[in-house]
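As a starting point, one isolated chain is supplied in structure tokens, in the form predicted on its own.
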Amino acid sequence: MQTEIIKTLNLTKTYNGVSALKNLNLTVNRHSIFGFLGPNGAGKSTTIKLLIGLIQPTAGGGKIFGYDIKNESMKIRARIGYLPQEPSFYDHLSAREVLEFTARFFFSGSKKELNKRVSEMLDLVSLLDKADRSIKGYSTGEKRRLGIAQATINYPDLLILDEPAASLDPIGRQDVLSIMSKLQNYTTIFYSTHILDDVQKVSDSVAILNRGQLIAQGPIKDILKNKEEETIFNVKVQGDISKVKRELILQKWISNVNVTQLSEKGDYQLGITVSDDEYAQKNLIRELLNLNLTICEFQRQEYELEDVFMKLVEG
């Protein structure tokens, strides 16, 4: 069974002389939720538009299900849902009514097969309850969760959704994500965003584009554990703290001592930089207790996908 979705190749446009995206490689696996990461104007859309035919590359190319997204357009779009990031409806419609008129687009079976299918997207967005309303009188979230369940009504081998959870507030791109958590068991998920601490929570795979290159990409857990060469221990310490840093540092595997002092009580905060994380794991309350210090908390700085990016961005 093929494990790449998509695979792009020195993936490039341009547009009036400027480059929107350059040479970008990408690889999305099979059942994967991949989160396509960049600020305003990094190529994001610009990709999606490529991916799915809507426009044509000045250079380069990709496949996705091993088809040439170049010359074999319509039988990718065959077997792909896309979500816009704005997408708009005929507000004199009902959710059910949309669906259904989205399914004929793909079901020859019989209709009660294809009541059943518009039945089950709207469960899963959790709509049963509003499918005959007016689509003028719902919210943005509720506008959105209809979005993903006409995406998906085909059964697609391929999501791709453009910002889906933007302009949501913390309810509604919670119950964005928890969709997708919930519909990646059945496909790969291919999604852009700028709202990081979403991507974390979700999603298995990222990449980062910057300025239409690309800039970072693999598993998440990957991306975070590689931010720094080094590890820094945060701990919470009492008692003389005059020749910590100076005996601390006479460590091969320490690097650097950032000491911060928390109350007038001798309640300190010690920035301990290590070049041997496993090592420091085992040595490093040690050391401080040959120092006669009281720890009061000991913890292995953790970073977030936010830190990376910035950082990543920035450089």
Ligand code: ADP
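Residue numbers count along the first chain shown, from 1. Heads up, when I say rigid core I mean the largest set of C-alphas that superpose within 1.5 Å between the two forms. On a predicted model such as this, the values are computed, not experimentally measured, just so you know. First, how it differs from the form predicted in complex with the named molecule.
Here residue 274 counts as shifted, since its C-alpha moves by at least 2 Å between these two forms after the core is aligned. Residue 296 shows a C-alpha shift of 2 Å or greater between these two forms [criterion: core-superposed Cα displacement of 2 Å]. Annotation: Cα of residue 40 displaced by less than 2 Å between these two forms, core superposition.
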Contents of the next structure:
Amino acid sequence: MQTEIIKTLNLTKTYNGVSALKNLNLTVNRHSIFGFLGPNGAGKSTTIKLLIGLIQPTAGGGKIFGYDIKNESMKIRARIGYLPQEPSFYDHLSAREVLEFTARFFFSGSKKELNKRVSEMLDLVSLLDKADRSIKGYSTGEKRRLGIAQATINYPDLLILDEPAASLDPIGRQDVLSIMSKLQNYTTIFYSTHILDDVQKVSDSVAILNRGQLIAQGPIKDILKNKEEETIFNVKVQGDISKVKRELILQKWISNVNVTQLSEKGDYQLGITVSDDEYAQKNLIRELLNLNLTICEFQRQEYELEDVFMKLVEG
Ligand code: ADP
Ligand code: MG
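Having looked at the form predicted on its own, could you now put up the form predicted in complex with the named molecule?
Then the entire complex follows, led off by the chain already shown.
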């Protein structure tokens, strides 16, 4: 089984001379919940439309399940589910009717099996109790959940969701995120969003797009590690601190030491900025022990996606 579900190579789209996507190289692995993050106008929807063959690239290309996105779109579409950014439904139908209608296009089993699948999907998105009412009265969140059910009903190997949580209230967003988490056991999910918080909650991998360009990609853990040359270690110590700052700063891999007194009894918080992260992981504690300090807490400073995002987008 291949592990790379989506792979693009210099995927590029220009609309009438205006560049919307530049040389995108993206890799999405099986069973990830891949967050495609970027502000409005970054090129997220453009990328998604290119992937599923709704528009053609100006240059570059890509593969999904090993099929070419330009020439083998039909094979790709047979195995994916897609939720557009602004899904629209026939308002006079009920949720159950919409799902039955969609399912009928591909379902080869009996009517009974089809009905079972429809109910299963309605249950997954918590619409069973409203299933037979017309969609007209549905809230935005309910419509979005129905859209996810619709995209998922044919057992897709890849689910592509364009801003599934946009313009929902916090509860509506949470509902969508938890549905996505449940679906991860069955499929790979590639979804776009401009909401950082959501990415941090459900995604394992992320790509950050800004003005048509990829500015970071990888497991969230790696992106959250401060990618700058400097890392800060926060250490709580007890002991005589008088010479510590002077001694530490002599090390060429330590660039700054910030000392905060925590109590009268000799508790201190040290913020130690290092230039060599790996070296510090191995040697910083020993250095501190050599200075006769008792170490109460030792922690590498983690960064929130928000910080990293702002840095990347501004930089
Ligand atoms: P996102 O989904 O990240 O908000 P889009 O992919 O929709 O961004 O848009 C990226 C850029 O491409 C924007 O500047 C947008 O105005 C432009 N764009 C998108 N679709 C078209 C189109 N059909 N014609 C011209 N420009 C477009
Ligand atoms: Mg969009």
